[in-house]
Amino acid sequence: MMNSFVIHGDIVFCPYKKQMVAIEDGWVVVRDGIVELPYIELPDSAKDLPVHDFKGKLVMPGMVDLHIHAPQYAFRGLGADMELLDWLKNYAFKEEAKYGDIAYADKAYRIFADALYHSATTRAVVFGTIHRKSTQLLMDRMEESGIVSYVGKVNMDRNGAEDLIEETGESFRRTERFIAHTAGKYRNTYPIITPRFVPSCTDELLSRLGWLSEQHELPVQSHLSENPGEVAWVGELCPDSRFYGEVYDKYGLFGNSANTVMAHCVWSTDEEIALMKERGVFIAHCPASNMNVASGIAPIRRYLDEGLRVGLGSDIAGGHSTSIFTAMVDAMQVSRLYWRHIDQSRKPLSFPEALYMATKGGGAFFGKAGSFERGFEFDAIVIDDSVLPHPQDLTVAQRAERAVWLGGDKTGLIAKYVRGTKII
């Protein structure tokens, strides 16, 4: 059978939020590219299959990015000085309107495609820009790497700048070229409904976009209550809606039959949190971009605690590192000071939570993703945590938490696999 193996390491991953697995010399059976269990002892039934084997070394789920714009890969770093309306002025239009040129997307692209390549995660969920044929090409790159991913074409067609918005018409009809030409060409590639948020799309554009996510089941990324000033713009533009969220609802944009997945929720109130979670809108938690661009911190133990479908993003450019490692690192710091500042009835994050969010939380978005459950598809990392030299005899537990607060992704990558096929 293809894609199917035998991986042999120190086994870590977690089944349910509050609960993390750890194997020492263990083994995960994969068959087909779908993964049938994890043992402590290589059954009988699995001795003729071939053996990857990491001995000694962290095999953990591939991390997945529920939020990453990638024409902002290329200014990360830069702008953290403003808040969000300011800097989606300054910085971020500035370089997406670059993306008309067919050349510099090309070249942005493949840059950005690479660093995707080499990091930790194996499943994305992106922005493209307004531009159809760059985010057609942005598809062509994200499948060269091997990820799985989500891209979206961008539509805006007011408040934004003079080159990045499309009349609305015209927003609709490329976006409908957009997912003729892409959807089922790709086999890890695929289209997403992507209305930037509700201050640059009118109330016709968010219609019609929710009748293509409809048409053609396609799933919905967009952005959601991220900063006051642009909470209280959404009421001066939306006035007949009681919050944020119900503007996409009303267009059928926010979860039920459209999986939808809305990035920060900093700012939701009481109603909105309450339909995310009747709908089953998963919710991107990007702390390092609402540390930068001074958002705020989103009460992520209370949508944990109530039972709302919670994953990670680097939201690059707002973010600053394409690393889940470091999206779990900040997730942790933040929640501490949201429980020591702002409600000490909010426990802060475990390790074990922020590892689910990073790779199980995350991974629902794709369906099966996410785990080493049965059933499950095989994606996988494998960190030589001997890179971070210590004396003490830790548990593999230990070792796991210890590599992902000092960055074992980024200096102790040796392997990654995506649907079971190995890339790294």
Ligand code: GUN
The other form holds:
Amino acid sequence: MMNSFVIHGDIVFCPYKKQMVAIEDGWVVVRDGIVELPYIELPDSAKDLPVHDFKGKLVMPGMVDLHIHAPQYAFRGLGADMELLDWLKNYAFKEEAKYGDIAYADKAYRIFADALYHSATTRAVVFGTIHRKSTQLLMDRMEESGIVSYVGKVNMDRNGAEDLIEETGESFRRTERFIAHTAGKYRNTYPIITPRFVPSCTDELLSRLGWLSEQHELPVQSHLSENPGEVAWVGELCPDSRFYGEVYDKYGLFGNSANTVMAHCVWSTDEEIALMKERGVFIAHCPASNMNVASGIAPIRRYLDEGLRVGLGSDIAGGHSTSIFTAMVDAMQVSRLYWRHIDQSRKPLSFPEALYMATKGGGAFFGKAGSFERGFEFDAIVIDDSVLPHPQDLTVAQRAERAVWLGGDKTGLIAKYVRGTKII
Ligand code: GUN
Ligand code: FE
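What about the form predicted in complex with guanine (GUN), after the form predicted alone?
Below, the chain from earlier opens the complete complex, with every other chain and molecule after it.
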């Protein structure tokens, strides 16, 4: 069987929030793309399997990006000089309007998919634009990359731009067509319901999208409580709701019938947090974006301690880097500033906590992904950290920590597996 093998190397993964596992010179047995178990010694029962030998190299779960905007990849690294609402109007909406041109989308999405392919990311939850055909093109490119992804045609029927807005019925019908064309079409690429955020979507549209999610059993992605001005605006637009997340919840878009991921949650209130917990809503923590667009620092220590589901997102182009290694470092760093400046009862995040969010935490959105435990789909990266030389003895766990801090995710990346298939 092509997807049955044993991988040999220095194995690192994070099955628990606060505890990672490191096995020097270990083995992971993979059968039909699924992890059987990691082992310290190669068991007799696996001796007939081919060995993928990465002795002395780090073998870690693939990185999960729970929030990324494919069309914004074009202007990453530009325009980190405004807050969210102005940034959307002046940069994001202007770039996204260009994707009505299929030739432009083709060029841009090839570049995007190639960048993700060469990164440590093995799973991603992706925003397209309002344009159905361009978004389907993006899905074709994502499928070719070998990465597993959810991709959404974005919905916006208010407060867009002249060239980036849809009439309500049209937005709904395009989404129905998008689902008809993409659900079940690919092996690794799936549609996801994608209301941009409450200010972009009327109640009527949100209600129809909730219905689509329920009828087609499709997951949902959106943005929540990212910026104070945005939160205040939602309060004005939806005076009957007690808090932002309640608007999504009212229309079945808050983990009611399907997995839901909300990006940011920097300014969530106690009630919003309680409802996210109750509904099992995933939080995509995007620390680089939260710094660049001056949104603030999300209280991730609280979310982890209270048992909410948290993963990491690059949020290109609010964030400037596709690297989830960088997101891990950013998450640890902003948690130290949060502790110092905001609340000394919220301890900074540890390296295992950052690794957990980047792998198993976000991976849970896809089912059993992001760990080397029995029954998990085998997604892995192999890193040759000898390209980061050092004079001292280090443990395997220390080498993994250092590779994340120093490497930026492409450094020494010599192999990548998705669902048991080697794609690099
Ligand atoms: N809220 C609504 N749309 C966006 C977007 O494109 N990026 C970010 N960071 N926040 C948003
Ligand atoms: Fe975003």
